[in-house]
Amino acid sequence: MMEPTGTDYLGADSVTDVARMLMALVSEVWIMRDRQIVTEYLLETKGAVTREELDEFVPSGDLAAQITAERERFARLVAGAPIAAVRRSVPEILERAGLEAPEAAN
């Protein structure tokens, strides 16, 4: 548990506003990450990509599963950030990142 600093810089209304801003930012970051994954896939498979192809592309199969796994990892990372300050062991950090800890780290 983090020690209190003794100073409350933000009131309840400001904290709510910051949470809304954070969620908007997280949404935008995810959209960019999703487009990056699709762009890399199209470049690897086709050698080139247009903005229209990227906008209209609907992933399926392994790529859809990869994007779902990446989205879940990203959500765990963001949602786990508040506990990152108090849970800092290697297995805990790997768990937050959606990775398995090697036996030696446990």
Second form
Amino acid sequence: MMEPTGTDYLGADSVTDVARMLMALVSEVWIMRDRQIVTEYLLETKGAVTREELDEFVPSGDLAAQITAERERFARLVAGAPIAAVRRSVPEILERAGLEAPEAAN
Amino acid sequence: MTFLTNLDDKTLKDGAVPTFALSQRGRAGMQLLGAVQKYSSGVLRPIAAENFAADKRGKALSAEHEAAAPGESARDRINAAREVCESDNVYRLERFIQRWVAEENFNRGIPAIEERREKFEAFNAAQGDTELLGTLDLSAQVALPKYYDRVEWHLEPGGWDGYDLYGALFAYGVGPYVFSHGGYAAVGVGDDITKQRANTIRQFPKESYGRIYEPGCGGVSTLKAVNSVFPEAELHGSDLSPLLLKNGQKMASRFGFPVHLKLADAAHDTGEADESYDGVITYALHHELPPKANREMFRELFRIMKPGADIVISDPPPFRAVSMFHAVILDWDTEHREEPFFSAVLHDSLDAMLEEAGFTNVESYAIGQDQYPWVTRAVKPATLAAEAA
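Just the form predicted on its own so far, so send over the form predicted together with its partner chain.
Entire complex below, previous chain first.
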């Protein structure tokens, strides 16, 4: 067993606050991921993009659907991480990743 | 009650002032809250419910809850069931996410709307130049009841009037990106609260109505639904919040229907004439008042209703109507989402309160999943003398 690393500065009561910090970070990562998808889209469709265009852009149609699917997969992987520790069948793992389980996986 | 949460649906008046969108950062941040809450209520909560059902003590409490005689207190059972729930990591994770999203609706939402202040003020100014329909009467000297003052409902900093752009925050952020997925408080996952309001209005038994009144009308979300079902009805509403009422009149005008709004404490004095309304609607209101104020409000509503008039109510279901596990979920809001009277009202009976006030034909039933919306409706007797006979 590993040696204790020293004083437990936060203590068990702070677990929820650590989770709040984690979720704040998760939000920031998602905002960057969303911006990356929008940037790629605008570069592909217009060839160039300004910061203002990125700030003002509101996805619609197929792009909005694609971002929604990606956001839900992201939320599932983060908020479902504790579940992933115990629900570990191949179909469950594929479902969390947003993939359909092929017949052979069942 | 709440601010209007959908500003751009298909019923928008021709030529209405166009709205605006959040920035990419604001939009993406709010959308993530919606996605995480949807996962929590749609996936984690059913797992927690399965775990509760599989627990020996949980099973026994569920059996007791289902067999309980009407009127029997559920407080002890809910407390015991909460202990069982809290021994489950998945339940605790689900509740943490619910709380986190409720905090972030404002922690993240207020900055998201503040960075659009200039655009919102321009929209508001343009809106102000258009014709306002109906009337707005803020002249009454209304003392805020003790139960209302200083409560930060749903964790809203400063309460309903605590930030001048709350109307915009709900319309552009929380409404479309978080509430639209359902899965919070009594609202079932995937449920659309706009449709739920319209379905509730359809519980009025008559084909048409002359004058309809809504206490606690907030930003006119429900009066908008009333207008969609009974376009001929003259709509009146009151609220304790000047900010909600001002927003309400602007938004009703934007959709092209007149409303007559008044600052009033409807549990004390609506300021309306005796026997002057054909119908009364209340929506998600009574759980925000202590039982005593609800009883006073029903007496006041009875006074202003015409003989034969109908009252339709939608509020979270009473504990006796939901599963043991769901009772724990609903009870949680009282302590964790700034709903100080939520449990007290769900332990009580709106049916009994209506009967005490003199209403007859009282009935209550669910029209959606998880027993929500829970509708209670009743009639003011056509002639009091005939009813007594």
